[in-house]
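Taking the form predicted alone, here's one chain by itself in structure tokens.
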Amino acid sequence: MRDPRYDILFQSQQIGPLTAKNRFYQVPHCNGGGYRDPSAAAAMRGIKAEGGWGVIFTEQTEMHHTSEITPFIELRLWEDQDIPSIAKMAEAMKTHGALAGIQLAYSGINGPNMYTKEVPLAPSALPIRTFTNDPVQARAMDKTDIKNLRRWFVNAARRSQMAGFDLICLYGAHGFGIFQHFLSRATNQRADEYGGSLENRSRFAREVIADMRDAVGDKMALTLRVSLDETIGDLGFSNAEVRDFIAMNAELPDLWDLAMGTWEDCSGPSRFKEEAAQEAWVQGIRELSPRPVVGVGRFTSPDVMVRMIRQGRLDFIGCARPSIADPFLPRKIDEGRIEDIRECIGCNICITGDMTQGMGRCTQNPTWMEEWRRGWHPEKIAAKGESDSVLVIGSGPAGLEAALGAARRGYRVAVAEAREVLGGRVARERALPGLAAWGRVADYRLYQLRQLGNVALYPASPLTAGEVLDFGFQHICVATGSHWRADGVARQHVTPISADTTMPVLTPDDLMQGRRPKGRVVVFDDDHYYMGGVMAELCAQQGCEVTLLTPSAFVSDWTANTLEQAAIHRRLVAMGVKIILNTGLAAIHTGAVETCCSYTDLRAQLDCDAVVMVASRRSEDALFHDLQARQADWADAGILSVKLIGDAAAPAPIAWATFAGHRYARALDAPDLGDALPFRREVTALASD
């Protein structure tokens, strides 16, 4: 069943004194569960375990309570009563024969111990430097300090080889881990034997492996994960010292894990980072160690994991955000199926999950961190109820999602969509700067969709309520999507902006549909997501003159999320494009736009050619409401219910657009569940005192 081509990535691998079964290692990687939702996280890494990976890990797992990085949820390991719910995920971990690793962290320089009120502990006294600037500093570790360290991690080895663990992960990557700070000169400035040289900052990482080895014996693999370079000059970890250090070092822990430089560097969107960027980096790293060596790089195709195998960069495809979008990316390359591999479209909405503390999601997966709270698997769905068919109004995301999810339980399903090409909103915006993988969210359903027997596909179909009802269609699914508005209405203005009916004003849609503004462009962003700084990239590719007008301090604010704020911000600042923060939009007027300050209101004049208005959006709900007028007309026409899902009911990113989808297929003909809270959830227990 497997092509050959790919058997190489299914050849079993030594680390330490462990044996995987195959290549496929899932690096750590965070869920916005962590502690608070344990039992979640277990489910989703046993599904991975199910899916065919060979090595399974946690996200980093705070292991001493004097390192925390609150407001962030991540796992802790800080006493014996954390065993339980670690030892959990590590017992899913390993259903189906893969090794399960913990990532222990340390988080040092980035720990601001805002929970704990403990002082943070670092190399060097310098200010901790988190993703919020919280105004606290670190006091540099003195000996007994190194020493108390070397034996919380000892302890937290030994919990984790109590709670079933196999690997353990030394968190030294993304300027995150104590190992990091200990080996780059930007965060270590000491002067003793823990400083200076690479050899003495080295020392840290070198004591504790040998201690964790006394303490855990031979059964447990030792890993270290390390940056390719921390990209800040001459002073930071660069990659030449990388190479260095695991020349130097190069039996030191059972596998190198090799990641790039911060968090943005390593996990960077597709808009900014292709598949594999990091090869350059890791090239002749394996040559300096005959420890096995894993990396990552957004890995979706199987015949680049095998170039990376035979080619000698690898030994290892490390993946996390592939191995969100499809847990059973291994099995389906091993069972012949690539075609049925959701691939990761690097959108990065799994990580807002981790940057907001709430619920991860997926564009691609919408079971993803649902396997527990819901009992969504993401690869079986319950066999259909009672009724029988199903007409599913829009082709988008939401509305492909949810005829997939219907058509795979047993119901008749027709899709009727209005315009000439299937897709909805992704049909649109693939065609966007940097937005070409986004179009595998309909590429993969549409695929799916039509090897399905039950599945009518209908383009060009507008339909109205009248042939609606005619159809004699049990269950109507209204997912028509909607459009971006025009006049500003939005988070600054909440009544349209006054503006010069002579002046042209476009908005997304218009440019999609190919209408294109010329000289003086200003895109006002109160959406504060991608599209404003993808519009503004869009006309300077046209050879605008282009202005940014926002209300927020940042351009494209919410990315900070997604991990590509900076990245947007000096993509459009190298096309010329001029930047306005903290300004409003206060009136549109021929010829120019009106100012004001976000804070002060003191208005000013900008003079342009045209207005691009990236507000909110408006649903697309007129039939929805159509049909509820009718309402009295359903039974004669054989109609059980209508429901309005996606964009249509309220516009948002992507995800919430495939997630709404695959929640309605899953509820079609399920009962009523009242007041009842539709997920599970984990109530922390009081203290018996």
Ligand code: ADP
The other form holds:
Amino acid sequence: MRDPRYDILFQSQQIGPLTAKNRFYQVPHCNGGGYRDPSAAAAMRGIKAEGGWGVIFTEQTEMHHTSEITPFIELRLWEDQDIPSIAKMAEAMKTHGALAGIQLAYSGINGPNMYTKEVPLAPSALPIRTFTNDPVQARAMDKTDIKNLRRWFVNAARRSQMAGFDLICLYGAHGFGIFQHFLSRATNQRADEYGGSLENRSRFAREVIADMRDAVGDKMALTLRVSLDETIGDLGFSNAEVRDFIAMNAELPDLWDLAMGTWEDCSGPSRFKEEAAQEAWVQGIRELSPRPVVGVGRFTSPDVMVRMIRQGRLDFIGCARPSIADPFLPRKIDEGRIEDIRECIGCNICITGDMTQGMGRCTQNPTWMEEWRRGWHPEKIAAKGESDSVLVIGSGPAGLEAALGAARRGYRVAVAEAREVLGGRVARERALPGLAAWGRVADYRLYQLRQLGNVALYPASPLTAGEVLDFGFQHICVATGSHWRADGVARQHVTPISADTTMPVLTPDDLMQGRRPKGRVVVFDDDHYYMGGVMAELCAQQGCEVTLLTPSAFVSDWTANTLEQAAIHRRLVAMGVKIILNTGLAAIHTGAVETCCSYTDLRAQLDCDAVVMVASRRSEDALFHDLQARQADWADAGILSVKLIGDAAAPAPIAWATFAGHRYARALDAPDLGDALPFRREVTALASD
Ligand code: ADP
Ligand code: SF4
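Would you mind generating the form predicted in complex with ligand ADP now that we have the form predicted alone?
The next block holds the full complex; its first chain is the one shown before.
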């Protein structure tokens, strides 16, 4: 079953007093659920256990109330009453022989304490460093504070043990954990024995680990997650210093967990970072210590994983996103089903659950965070109900996911696609700069559909309502997508922009179809996700003189939630794109556009030869409305249902479309829920007084 080349990935490994059954190590990752949705988060980890991971971690767990990272929702272990909810997670992790890990975080200079209202404590008195630039500063810890914090770590370790965890990861990476704050000369400017030399800056980590070993070390393993390079300039904890630190403290933790720079550096999207992007930073570290090493790099290829082990870079293959996109990744490798791996596309939508305090979503795995809420399993789906056949119209992410779910349930499925190439928007967007990996959304689903005997795929088949009625399918799934509007309607303008027709105005669809603007191009971005930045990049690549104009204060504003915003800005600047922020588009004239300040009446003229309009999209729902208009004919045609899903219902990111497709497939022949909530949730129990 298993290809012997991959045997090495399944060798058991020692971590301190424990043995991991294989080298698949799910590093801590956020999910949006956290303490607000503990059962949903626990069930999600349980699915990973079933999927074969050897080590599974929680997300960051705030271990004391004097340091929390509101508004972001992670886990909390402040007192005994927090134990049951995290114990539920530990139990779920251990169901299939995985080791259960908890990541303890004291956020220090990263914790604004908006909920607890405590004064933040950090090695040095500096402003809190968060995504949200909170107007709060930390007080420098005195010796009593340090003593207290050591005790709080021991208390948290004991509670972690009571909750049933096997490993504790001490967070000192991504700028988020106090261990890094002590190690870095940027955040530790102390003059006492905890500051100055590397030896002194290491003292806090050494003391805490020694205390914790005394308390729980014979049964639990202690790991330390450190930054491979702080990437904040000269004062930061550099890669050379990390190596000195590890050499100096070679036997300090039971395992070294290595993670690059800031979270943005570490979880780089595929647009900016390749698989195994951290290799050069990790290379050679394993030789500095007898302890095993885990590292990450959006690993989805078992061959790359094997190379990481064989070349001595890593002992464990650390994965967050690949374990979200496919919780069954280890099992699929083990069972020789490489082609069934649902590869992460590196879009970072999974991070937006945390960043928006919403709920985690994954573009590739629509069941993520719905394991408990909706009872969705990533690999299992109920057998079909009474009816038999489904016609899916449109082969974008929504249509393909709907078709795959329905086909797996046993329905006879046909997919009709107007274009010659299947895949909908991803078939086109994958050709844009940096978005090649997004094509995996279509590749995975098309491959799976082609393995099934009950599916027929019909490219180059634009359907009309009359044809749909003639075909005789019982369920009609209209997933016909959307197109970009050229009239500028989005947020600044809710009605069309005044435009002189002599000015060429192109949409992203035009550019994806091969049309190219020439000369001086204004890309107007009132969409604020990736497309505006990508269009500017594409036009600059083609030699245009590009100005990106946006009413927002940031380029590709929403991509702050996918950790790409700074990288996009940097890339555009490097390509010579002129960026005009806080400025809208008032009117389009011949040879120029009129701009307007987002805050004042200030107007200006910007000469240009073409406009690329990245505004909003219009649903392609005409076929659905045609079918609805002929509802009287449905019964004769044998039609039981006609549904509109994905971008055709309401345009949104790709993850919304795969979710809609999956939901559609699960709902076929299911009882109508009426007015009931379509998912379970946890409601806070009222205190007795
Ligand atoms: P989503 O993101 O919702 O899946 P996409 O835009 O990616 O939407 O995909 C919709 C697909 O539907 C496109 O490839 C489009 O060509 C196709 N399509 C639109 N109208 C029809 C039609 N009448 N018949 C067949 N296919 C259609
Ligand atoms: Fe990968 Fe995107 Fe899924 Fe995150 S949301 S796991 S980046 S496919």
